[in-house]
Every structure is written in structure tokens, then in C-alpha cells.
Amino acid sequence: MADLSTSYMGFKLKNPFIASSSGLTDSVEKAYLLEQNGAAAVVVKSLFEEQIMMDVDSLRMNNTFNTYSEAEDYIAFYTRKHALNSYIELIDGMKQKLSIPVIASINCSSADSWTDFAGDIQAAGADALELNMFIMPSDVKMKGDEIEKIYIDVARRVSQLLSIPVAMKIHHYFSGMANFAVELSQTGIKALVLFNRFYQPDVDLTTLKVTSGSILSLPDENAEVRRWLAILSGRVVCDLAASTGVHDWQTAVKDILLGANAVQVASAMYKTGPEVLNAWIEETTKWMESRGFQSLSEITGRLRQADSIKPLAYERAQFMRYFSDAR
């Protein structure tokens, strides 16, 4: 039979499929049940500090003591230390339950927070930490290497306090993508998921009122992560992970062809249920053996630019091949 495993963030994985940090990630009694369905690991829910942050903001507002007190900052830390204390003992509870690895995720902006958080996700017994960031380039007058520098701080100085691996979670907003990727990579981290997936404004024409778009991701999603995993794959100096409009084992395997160690899955099993991921792991199997293949590690990256006689074909110029040719 083929074997399945892959090495990723320094983690032999039984398979490459992990559930992405979700609602499906939330509690002990789900990640346990995506665990029996065959999930190799799993990325815990998000710690929010915009949720951290609200919470501790609505009490400002309301301004009980009418001027800003030290009274206030102890509602402030009471707040955080709760929420923070809560994610803790979900940590905790995963790794008393679960024996495959359990990744904690925080979702925030700034690095200070970054920082103050993670020492103690690491001391609530995370096997390893994915920083999930994303900082909106709207600010007019922010330069895009300003924003580049931010994510390369995060990065470095989180991998400098914490002993367990860490993976950053990005998007493909960045100017000169390929070269960020590149640098970040070497910034100590041990994995670049690509990529994270951000709320979608909407407009609801009947009540004139934005909305949210789709919660879930979109198959064709997966075409930008195919993009740029086979671009990176063979120059980042770190692992890499395919996340985002993975919907059937098959763009799985595309995924993993293309340089991906480990593919993330939540949408699809929103849609299905945390079975498919058994149906995946032995489609993918029948797919190897067929093409004599015997392990993981002879198809990732295969398929990546690096090694590509044809480097073009990831690029913009198949994009204009494809129209010539329509004519």
C-alpha cells in the first residue's frame, strides 16, 4: 500500500490532510472526531485579538467610572487573561484527548500582541503555533515594504521566543511576492500556509446594508494557491502547506504535485462532513498505486517551477498563450 505520511513543521504526518482552523476546530469532542476520520492534524479555532480587543473596548465605551482609571485596566487585563484562559483549556483539553498534533492559531495585527500571546499558548502544551495575519494594505499612506517589515518582525521575533515550531498564514497581497515569500521564509518560521481567507463585504440591494459574502471557500479559490505553491516550492527554506478551495482529493493531489508538504481542508468538510477526509486519504491511495507511486515524498513538488522546463506555464504568459489561441 502507499504510504500516505509527510514530514511538515518537523511533524511526521500519517497523511497530509489537516483541518484548518474553523468552527470545526473549536472543541475537543470535534477535533477528536476529525481525528478518528482521518485528519493527520489539526489547527485550533483562532484567538482573535480584534474579539480580545473588542471585549475589553465595549467596557471603555460604556465608561462606567466617566474618565479612564486604573480600575479600567483592571476590567481591561481581567478580560484578556479570560479569553486567553479559555483557549488554554481547549489547548489543553486537545492534547489530554488527541495523539496527533494540535496547532494553535492566532489571528491578530500587531506584533506585540503576537508575542504576549504566544509564550503562553507554547506553556499550554501546543505542539506547534500557526500565526494567521493579514494586515488590509488600505492605509493610503502606508508603503507596501512598511507592511512587508511587519510581517518579517512578527515572524522573527515569535521564532526567537518560542521553541515549537511556528507557521506563518499569509495572502498573495504583497508587490513583490515571490521575493517577500522568500525572506519570510528565513526568518526562523518552519512553514508558510498559503493562503488565509478574509471576510467578504457584500450588498444587500433590499436593505442597502453591507453584508458578508460566502463563508466558504469557492473551488476555483484553489487556483491562485496551485500558482504560487509551485513558484515558491524549491526556494522557500521552509515547509509549505496548501490551504483554501480544497474541495476533493484530487485538487489535493495537485496541491502536493505542485510542492505543498500538507493540504488544510475545513469547506469541504463544512459541506460533506469530517468522513470525507476517510474517502480522500483512500482515493488518493488508489491514485498512487495506479501510477506507482509508493510514497508522498516521490510526487511533492514534482510538478514545481524550479524544476520546470517550461517555467512559463505558471506564469502570465500562459494566460496570454490561452487567448491567442481562442482567436
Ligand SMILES: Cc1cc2nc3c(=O)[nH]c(=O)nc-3n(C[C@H](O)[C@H](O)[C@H](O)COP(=O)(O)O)c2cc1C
The other form holds:
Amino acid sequence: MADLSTSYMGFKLKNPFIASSSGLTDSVEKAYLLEQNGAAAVVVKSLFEEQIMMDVDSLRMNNTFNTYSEAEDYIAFYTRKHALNSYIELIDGMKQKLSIPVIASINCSSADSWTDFAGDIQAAGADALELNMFIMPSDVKMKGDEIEKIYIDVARRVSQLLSIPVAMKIHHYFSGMANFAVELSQTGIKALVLFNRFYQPDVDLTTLKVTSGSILSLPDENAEVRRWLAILSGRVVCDLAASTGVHDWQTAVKDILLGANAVQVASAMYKTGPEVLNAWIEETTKWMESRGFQSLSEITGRLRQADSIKPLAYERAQFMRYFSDAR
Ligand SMILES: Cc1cc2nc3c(=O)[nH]c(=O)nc-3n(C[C@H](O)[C@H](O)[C@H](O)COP(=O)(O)O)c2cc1C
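Now that the form predicted alone has been shown, please provide the structure of the form predicted in complex with this ligand.
Then the entire complex follows, led off by the chain already shown.
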């Protein structure tokens, strides 16, 4: 029987399939169901600081504070504390029920909050922490290197503070992506998750309003993940997890061949149910055996660019072939 176990963030996972942070991982019962269906680890739904602060603002707008600023401060503090406590209870509940690693996830909007929240989550007993970090480069006054510096600072500060392993989930809107990812991997984080996926803006031609596109990913979206896994594997000094567009076991295997130590899944489970994971584990095992591979480590990163004999020629050949074949 082929061995599907993989090493990710210092954990030995029984297989490479991790349940991504989403609404499917926001309760103990749902996480347990994922474990029963084969998930090797679970990333808990993120705790969003911005959401907590919006709740505080809505209390403010409803004049719940009766304009007394001391009361306002107290309730703001309490709301934040309450949200954090509920999250800590969730982690604690998962830790008691599950035997797979429980990876907490946070998104903070202010620099100091990353370290405050991270410390509390470690104390709650999470096995690891994923930093769900996104600064959209949409501010015309903000330069690329200023944005990158914030990511690097947060990654360094949080990984220095915590004793549990830290991963960072990023998007791919960076101008010097390869250089930035290598620098990020040197901050002490144990994994990079490629990539986060955002609401896709769309336009309704009837109402002439901007709407949200599909909340779930499409299989084609994995192409960008494959590109960056191939480029970064063997160059970053941390593990890599694929995330976005994994809708079948074949895509997962491709991601692993290109350098993913683990594969995170959300949309496919929303569409088909958590049972897809067990089916993928079975199919991946069969494929490995049919090809004579005994362990996942034999194929992890096998096709990455760093090991290609002529990586530059390889890139150029791809480019030329594309245009010479185009009709
Ligand atoms: C309904 C929904 C909720 C999500 N919530 C979070 C979240 O709280 N934190 C996070 O890091 N990613 C969140 N994601 C993103 C997923 O973790 C994942 O990165 C993304 O959906 C791409 O993977 P997929 O193609 O397997 O869906 C969410 C995705 C969906 C569909």
C-alpha cells in the first residue's frame, strides 16, 4: 500500500489533504466530520479582527453606548474579548474531539493585533497558526516594497513570539513574487499557503450594479498555483501548501509533483461534500501504485523548476512553443 503521509509544518500528516479555512471548519462537529472523511488536518475558519471592529462600530452607530465614552471603551473591549473567547472555545473543543492537527487562522487589520491575537490562540492550545494576510495593493500611494515589508514584519514578529509553527497564506499580487516569497520564508514561518482567493467582482448588466462573482473557485484557477509551486519549490526555505482550484485528485497530484507538501481544499467540499477527500485518497493511492511509487515523498517536488537541468531554457521553450503553435 503506497504511503501517502507527508511532512507539513513539522507535522507528519497521514495524507496531504487539509480542510481549508472556511465555513466548513467553523464548528467542532463540522471539523470532526472532515476528519472522519479523511482530512489530515483542519484550518479553522479565520477570526477576523475587522469583523469584530465592525460589530463594535455597529453598536456605536445604534448609540448603544449612550455617548458615554468610558462605556464605549468598555463595550468595545468586551466585544473584542468575547469574540476572542468564543474562538478560543472553538479551538479547545476541536482539540478535545479531533486527533488531527488543528490549525487556527487569524486576519488582523492593525500591526499590533497580529501578535496579541496570535499569543492568545497559542495559549488556547492550537497546534499551529495560519496567518490569513491580505493587503490589496489598491492604494495608489503605497509602494510595493512598503506592502511587502508589512508582510515580512508580521511573519517575523509572530513566528518569533510563538512556539507553535506558523504558516502564512498569501495572494499573488506582488511584483517581485519569487524574491518576496523567498524572503518571507526566511522569517521563521514554517509554510507558505499559495494562494488565498477573494470575492471576484462582477457586473450585473440588468441592474448596472457591481456584484460578487462566484464564491467557489473553478478548476482553471489552479493554474496560477501550479506556476508558483513550480518556481518556488526548492527555493523557499519552508513548506508549501497548495490552495485554490483543487477540484479533483489529479490536480492535487500535479500540485504535489510541482512542490506542494500539502493540498488545501474548500470549494470541492462545498460542491460535493467532505466525502470527496476519502475518494481522492483512494484514487491517489491507486495512481501511485500503478506508477510504482511507494511514498508521497518520492513525488513531492519531482517536477519543480529548481531541479530542471536548464530552468531558463525550459521557460523559454515553453514561451516559444506557445506562440509557434498558436494559429
Ligand atoms: C465560504 C468560504 C469562506 C472562506 N473563509 C475563509 C476564512 O475565514 N479564512 C481563510 O483564510 N480563507 C477562507 N476562505 C478561502 C479558502 O480557505 C480557500 O483559500 C479558497 O476558497 C480557495 O480554495 P478552494 O479553491 O479549495 O475553494 C473561504 C472560502 C469560502 C468559499
